[in-house]
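Next up: a single chain in structure tokens, the form predicted on its own.
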Amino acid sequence: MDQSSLKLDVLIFGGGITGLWLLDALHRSGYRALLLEAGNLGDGQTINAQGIIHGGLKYALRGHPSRASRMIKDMPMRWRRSLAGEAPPDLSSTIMRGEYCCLWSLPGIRSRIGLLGARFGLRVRPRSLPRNERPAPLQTWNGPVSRIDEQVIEPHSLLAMLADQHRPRCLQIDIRSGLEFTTSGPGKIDCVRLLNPETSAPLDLEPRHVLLAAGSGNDGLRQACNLPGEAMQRRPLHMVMARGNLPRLNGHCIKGTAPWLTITSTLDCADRVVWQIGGQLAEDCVDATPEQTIARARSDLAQAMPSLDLDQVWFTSYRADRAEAAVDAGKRPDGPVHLLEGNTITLWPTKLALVPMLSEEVMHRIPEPGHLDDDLHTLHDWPRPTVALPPWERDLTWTDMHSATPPSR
């Protein structure tokens, strides 16, 4: 092995929350691990996420327990311990959007049945929220409003904190012209050759194990590793954002047995309140134009919060893909999925909340570290990836209630 070759216990592709969480776990356990990122850390699913640490609300609303609901119900407590600094990884510096979500429903017998299911099907059960403790738009709501203790985090701050801790172990790569695999069978990776994006100097990595944690990018990586296709499915979303004269609010408005609107709030770089709006809206509007989707969001918000004043509120939308393991007939996976093929493991967490569970499953599949020196000083001149911008800080066109195409900023 020459000076440009480096032996590793584990090589990770993908710098979203799954890749960074596993990098942290591997480093703490004594493995020599590197993470490779072709874009910005968190690009795609993680940075576009609303940040809710779900405990299975969507499944509980259906009124019957499922494997998915059983798998996810303990995750809020697992995250809460890390966010409090009581369990690894220490996420205590993560910015919190809120300690709980509000829960309310539109009138109707199916919605009431759904809420009843939530009260009995969740580990963290909803509690009645007194009128004077409700966010302003819900203080005049005639029906019940509950509090469900699902924490809401700021994904950008989560990524930035883990990236800062593991900067020496994260490398920027050029996946189009600076990446080459040497394999001795499907998923059996012997060597990964990189070219430094700034100097074009080659670097050969010899990993004992490879983790593919690149979300939708797993498809192309699997092809490069001679692994069979059709292992992944994409589930698209069309999200809406609103900003302006809005209160801070995190919550779910229920219609029937599904979260009709899921709203989380944050502050942008100009200290304006921004709402991310998903739920059934984001699934129903996948094939709709931005104008149609925003019109639907305005109409839905008027029904869900009749007292909400949208006169000084601006809207935009963005599209996002959820990459998941392919299961029968395009159904959603019940939980996190990993596939071991050769010395390669492909990972799909399915939901942000399930990342700790996936990490623990993968750590049990990897043999003990090979007692390699973790000193990576030879990579000091390699460029490091930065954290992706959240969707509300991108160059998008925003529209108000009275104008179809106003300036974007």
Ligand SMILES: Cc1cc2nc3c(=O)[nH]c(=O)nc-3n(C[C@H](O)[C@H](O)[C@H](O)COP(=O)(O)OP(=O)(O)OC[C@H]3O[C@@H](n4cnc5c(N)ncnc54)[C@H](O)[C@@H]3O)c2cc1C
Contents of the next structure:
Amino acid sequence: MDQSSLKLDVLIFGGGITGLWLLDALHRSGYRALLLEAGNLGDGQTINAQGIIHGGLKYALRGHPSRASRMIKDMPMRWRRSLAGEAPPDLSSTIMRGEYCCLWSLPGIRSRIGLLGARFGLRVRPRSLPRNERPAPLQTWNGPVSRIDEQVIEPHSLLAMLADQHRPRCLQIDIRSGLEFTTSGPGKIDCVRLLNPETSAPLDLEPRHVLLAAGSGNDGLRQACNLPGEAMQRRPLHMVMARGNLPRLNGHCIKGTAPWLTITSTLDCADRVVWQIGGQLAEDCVDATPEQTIARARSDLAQAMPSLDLDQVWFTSYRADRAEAAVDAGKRPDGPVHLLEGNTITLWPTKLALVPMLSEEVMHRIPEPGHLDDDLHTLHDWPRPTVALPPWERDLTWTDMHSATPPSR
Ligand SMILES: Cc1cc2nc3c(=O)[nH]c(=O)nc-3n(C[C@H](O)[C@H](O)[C@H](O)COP(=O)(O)OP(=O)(O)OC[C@H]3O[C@@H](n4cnc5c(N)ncnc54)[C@H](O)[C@@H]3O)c2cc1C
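Same protein, different condition: the form predicted on its own was shown, now please give the form predicted together with the ligand.
All chains and molecules follow, beginning with the one already shown.
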């Protein structure tokens, strides 16, 4: 068997949005960087995300500015420039789910106070949405409906575009069949040995820096690098999807001072509208069965959009964990987190929207490139990873209110 070795400026583990964004930034700045993906690109969080480029609505609803709200409020403008092709990375071919989210609230004094907080606490402020411009189910809504200029992207297309641009620099790995770390201290990685998943030929990578951008996979990688455990927390969600006779709609229905239902819409491979439904529902139903969660979603939708006809609508649910840096009592970290230990940096963006900020922070921590050329021709026969399937294209059981034995697709 051939054995080869490769010196690198940076080796990245994980090809979700964090790993791919950083790979792009490093490559453009002249670093010799390689990304290793153990499954499908974006599996875990990015492919399951609703794709909202948040500007801090959740924090503003609570009415008091926090570190988290200050951190996130510039992100919609930052993404807008990349999505328009005006700033790197050029994301201009990302499919957009929408240019804004609708915002409306259930009746109640706390919800009204929450909306006032949003009006004054956000950089991208909500504006009133005239009745004739609202999506159909909100045209008959009695209360005010606003639009908030948070763009909504299609995560699959975002991943596919970055992966296409960096195909020579992304390798598929199989962590079960061989991945060996040589370390000379906690997080001090001298060499990573891989086996080509198709030929079993070994490859030794000698990186100056290693980025762990593997979402919930960071836990196992940290162990392999002799780094302390308990740095990460998982916060589960139980999301609902609806498909059928539905309009395109992206928005948040507010109850009290929290997004109670967050809905984003997309088209599936048969051109059917699919809604991803999260918000408080997805947090409250973590321990519920799919049937209970779908029942709750139907009842919430009936309150949030009384004129919506759910007769021809099919439902299913899926679970996904948010992987974040561990903070007090399972709370969400204020912003993106990176931990520099030895020559290893562990990364958790906390939100997809915060990845540009995380990327800038990390680029400041990595010294100038080591003048290695970018010729990776020795890797031409290595298998390349593909993007994960979005949740609505997976083999899930969909039910409608009439179906006793529902079809799976
Ligand atoms: C249901 C849901 C909805 C969300 N909606 C939004 C939203 O609307 N807006 C927003 O801003 N944020 C949202 N988020 C949060 C957002 O998705 C995440 O913050 C972000 O996608 C994290 O990206 P990542 O690249 O760090 O991790 P991931 O997307 O989890 O990617 C990790 C990658 O590492 C790979 N991997 C795992 N283990 C290994 C290993 N040992 N070696 C190599 N590779 C490995 C995985 O296969 C994967 O490709 C949502 C999260 C969830 C769960």
